[in-house]
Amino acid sequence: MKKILFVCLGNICRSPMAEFIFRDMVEKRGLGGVIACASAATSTEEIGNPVYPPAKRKLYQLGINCSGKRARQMNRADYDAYDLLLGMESRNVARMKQICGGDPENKIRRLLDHAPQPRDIDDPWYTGDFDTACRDITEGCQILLDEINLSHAKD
């Protein structure tokens, strides 16, 4: 099984909106039991709460529903336990680098690295563009799910 981890800074607006919309890609495909994922942050300062409300809203635009999700802070051992580390912009990866305590597999990455203009997603939270936001993490979630595709379909 793949298991992708998306960080953002609090884990209630880029990191769940992320998670939930990969999630609902891999359901569609049908690749559940192939693919996992989960969010998590880089600060504490967010820890237990819910989905930001604009995000939330959002994501039931798209039919996507999140109840239920709490924040929490990514940690040493979310290393180990993941394929795939991915933060939302470059100080998230700055940042889960030293919470790692490096790199040495080369996991940490951006989610939009890979995209033909690789870039950070902006922090809807201190934006308020919520749209862009949704935009830029689909791509990237989109993006990321056909590059396992064609890893697993190469296995």
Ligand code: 4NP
Given for the second form:
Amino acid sequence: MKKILFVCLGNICRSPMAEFIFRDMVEKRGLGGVIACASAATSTEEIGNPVYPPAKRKLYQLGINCSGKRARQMNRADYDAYDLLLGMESRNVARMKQICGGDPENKIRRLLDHAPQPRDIDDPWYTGDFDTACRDITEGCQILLDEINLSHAKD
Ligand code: 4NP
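Switch over from the form predicted alone to the form predicted together with the named molecule, please.
Following is the full complex, with the preceding chain placed first.
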């Protein structure tokens, strides 16, 4: 089982979108038994809160229901529990490494670090642009799934 944790600042916009979009892709490819994912925040701001309505609407448009999701903060134990911890932007990655006390196993990076144009996913909480965030997240999830699929095929 490959375990992925998606991480953003609040865990109510970008990382839950990544969690639910990625899980949907995984299930559609019949890989639900071999890949698992979740999402978490670096901050304490939104702990316990549901997905922010505009993000929830984007997921709903894709036929994805995220109604049970509540924000939680990541912690040091997540470093051992997950194979890969993917932040949405450089600032997330810096904070994730701080929370985990470093990254000795090279598990922490940005979701779009392996994209043709490696970049941050801007925070739609501030930009209001949920379409761009959703497009960027979908691109990152597709690349991630292809990578895992390839490495799995080699096993
Ligand atoms: P997210 O967006 O990191 O994509 O979930 C944010 C949501 C809430 C806050 C910041 C970013 N906040 O400060 O409450």
